[in-house]
Every structure is written in C-alpha cells, then in structure tokens.
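Here's a solo chain for you in structure tokens, the form predicted alone.
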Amino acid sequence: MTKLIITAALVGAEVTRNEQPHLPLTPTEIADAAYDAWQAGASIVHLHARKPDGSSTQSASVYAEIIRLIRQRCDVIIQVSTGGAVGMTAAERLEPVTLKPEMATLTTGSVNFGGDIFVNSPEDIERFARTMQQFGVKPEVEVFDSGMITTALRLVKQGLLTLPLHFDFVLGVPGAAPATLKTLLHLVEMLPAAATWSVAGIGAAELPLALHAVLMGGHVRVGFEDNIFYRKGVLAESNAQLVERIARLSREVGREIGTPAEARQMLGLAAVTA
C-alpha cells in the first residue's frame, strides 16, 4: 500500500476563537501551526487566510506572507483555498492562485452549506480550472456530492482538468452527503482510473472516516477547518496534535507516512530543491 499522505486544514474560513481558543489567525501563527503540523506528519497544509480582526480574507498578500514564513521553516506542501468565504466573488476567490502555489482548492458544484449555499456556477468552475491551468497550479477537487465527480470529468473532456485528477471527499456537511462509510464507498467506486483522493469528514466523523481512508488506500485530511475537538467534549490543543494521532494510528496498522518529497511524486508535482 502507498504511504500516507496527511493534509492539515489549518484554520478554514468559519471556526472563531471563541470556539476554539488555540486557532491560528496571524500568518506568523499560520506559519508556525503549519510547522507543527508538518514535524507531526502533514505532507500538505491547506491554507485559508485572516484578516487582523478574525474576519476571512482571499487577500493575495496576506497569503503571500504566510506562504513566505511557511517556506522559510519547511517544504510541507502548499494549497491553498479558492473556496474563501461564502458570499465573496469568484475574483476575490482566485487572488492567491496568482501566487502559483503548488495546489489549489476546485470546488466542482454548489452545495447548500448550513443555513447557507456555497455557489459554483458552471461559468465560475471553468473560470478557476482555467486560472488554475494559467498559473500551473495543480487542483484538488473538492467534492461535497457524487454530482461534483461527473461535473470533474466533464471538465476533463472539455481540456480544463488534465488526468490523473486528486479528490477530496467533504463529508458531514449540513446540507451535503452524510459522513458515513457507504458515501465515501460508493465516491470511490466514481473515481477515474490512477485518481488518488482524501477524505475530511466533519465533526466527530473526522477521525472514524480517516481510519476508514487508511485501511482502504486513501488519503486523510484533518484540521481546525474541520474539526476542532479531540474526543468527545475535549477541544484539541493544536492541528499537530491531530496529525500526530492519525500519523500514529496509521504506522500502527503498518501504513507508513508520506514526506512532502513522496506526497509530490504521488500528485505528480514537481520536486523542490532547497
């Protein structure tokens, strides 16, 4: 079986510090949860950004220099989020795509998100897989139902995704595919031929989906975006601390972790030299 690959959802665009009082929102304490992270067992960080007062920000700038401070420490992958917050446009959405991370976030679908709708018009979808394709950045397809993977291999015939593609499975989302063990089956079982893919399950199905994704080939994503309790009533102290426990249960069935180097030759991204 392949290595793990373990990506840390550091900070999202919903979860407040009241909520949880260890959620990093300076770049400096994005930096440096993204190297906690990376020394637990994250191969990827998956970055959203925050304005000074708590607020999300697609801000090039402000990514910039969280992408600056991460690169001075470790080569943990970057991806960031073309996701923001519900509610900013497509624009505000792409600027940190014209950073040319190495991956970037492409919601294939619209999807009712709590008492919210998270919107991707199919124009907006072409729109980010072509910007994505201009600054060669490689996509995540991020995928809250079934319909998101048949919209992904449209795009392929249409020359805007180029295979093999990488997915994200969202599960748990109010609104969206529950998080349970028959959806990410059945997700698989839609992949493509040489996809490779994630699951972020939401709430308490973080760490029960995880394991699910371990035994079964897959990848695992977890994080403050999505889950910001270690046990039931215990808030976790740290995005490392989450990584560390799926790094640890993964070795302990005989699944190795993925370093950033071997994360990047299963994506298909090109190496980094120091």
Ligand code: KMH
The other form holds:
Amino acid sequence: MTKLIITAALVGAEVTRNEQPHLPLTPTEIADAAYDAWQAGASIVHLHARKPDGSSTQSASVYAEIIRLIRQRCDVIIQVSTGGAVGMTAAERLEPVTLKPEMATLTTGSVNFGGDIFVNSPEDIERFARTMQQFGVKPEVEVFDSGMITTALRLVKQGLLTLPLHFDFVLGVPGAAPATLKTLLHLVEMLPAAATWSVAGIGAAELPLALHAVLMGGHVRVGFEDNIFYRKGVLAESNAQLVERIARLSREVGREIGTPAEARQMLGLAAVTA
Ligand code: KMH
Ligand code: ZN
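Mind giving me the form predicted in complex with this ligand, seeing as the form predicted alone was just shown?
What follows is the whole complex; the chain from before opens it.
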C-alpha cells in the first residue's frame, strides 16, 4: 500500500478559542502549529486565516505571512482554503490563490452547513477552477455530498480540471453526507481512475473514518477545523497530538507515513526545497 498522506487542518473558520483554548490564530501561532504537525507526520497543512480578533479572513497578506513563516521552517505542502467562511464573496475567497500556493480547496457544490448554507454556485465553481488553473494551483476537490463528485467530473470534461484528481470527503457536517463507512465506500466507488482521496470526519467521526481510510488505502485529514477533542469529553492539546495519533496507529497496522516529498510525488506536485 502507498504511504499515508496526513493533512492537518489546523484552524478552520468556525472554531473559537472559547471552544478550543489551543486553537492557533495569529500567523506565528499557525506557523508553529504547522511545524509541530509536520514533525508529527503531516505532509499537508490545510490553512485558514484569522484577523487579530479571531474572526475569519481570506486576506492574501495574512496568508502570505503565514506561508512565509511556515516556509522558513519546513517543506510541508501548503494548501489554502477557498471555502473561507460562510457568507464571503467569491473574490474574497479566491485571494490566497493569487499567492500561488501548491494546493487549494475547491468545493464543487452548495450544501447546508449546520444552521448556514455554504454557497458554491455553478458559475463560481467554474471561476474557482479557472483561477486555480491560471495560477498553477492543484485543487483538492472538497466533497460534502456525492453530487459534488459528479460536478467535478463535469469540470474535467469542460477542461477546467485535470486528471488525476485529488478529493477530500468531508463527512458528518450537519446537513451534508453522514460520517459512515457506507458513505465512504460509496464515494470511493464513484471516483475516476487514478484519483487519490482523503477523508475528514467531523467531530467524533474523525478517528474512526481516518482508521477506515488507513486500511482502505486512502489518506486522512485531522485537526481542529474538523474536531477539537482527543476523546469524548477531553479536548486535544494540539493539532500535532491528533496527527501523532493517526500516524502511530497507521504504523501499527503496517502503513508508513509519507513525507512531503513523497506526498508531492503521489499528488503530482513539483518538488520543492524548504
Ligand atoms: N468554512 C467552511 C464554510 C474549505 O476550506 O475549502 C468551508 C471550508 C471548506 O472550510
Ligand atoms: Zn477548510
């Protein structure tokens, strides 16, 4: 089996310091969390940015500072969010793509998102895909429900996405696909040839789904964006602690952890030096 790619989703847009006291917020805190996650076995960091008051921002300058600080310390793959926070405009959400990070997320459909709606109109999805092509950024297709795979395949036909694709299944968001093994199997069956995939289970589903992915030959995403607990009722001490656990369990069942260089090869990204 291929080595495991671990993505650390360090910050997110919705989690607060009140809920998770160790949530990194400033560029320095986020870069420190990225470094610790990389040391624990993460080969990709999925980034969101925050303003000094803790609210979400897609400001290119804030992302630039986070990326600069991470790059000083390690060669982890940088993946910026284009989801941002619910209610942001497409132009706002696309700002970090202009920095030409190696990867960016691309959600290929709208979805109820707790009490909100995460809106991704067909027109905006095409615009996001075109902008990523223009800046040479590899998309990670974020799948909250099965129709989003169908839409990604349509974008391939339109020439807006290029095979092989990399998908991330975000399972267990209230209003979206449930965090079950059945869902995961169904989504994996829908993928085009040579696709790579990871799973991000929300809340208590993070660990069981990650374990399924380890055994199925998929990849995993963990971190405070998706889950703030280590176990029921016990908050995690850091993002790195969640990365370290899935790395340890994966090794225990005989699956080694990929370095950023190995992950770049698996994902078809160009090699870089730190
Ligand atoms: N914050 C969510 C509304 C992404 O990063 O691309 C969207 C999100 C997905 O987090
Ligand atoms: Zn995100």
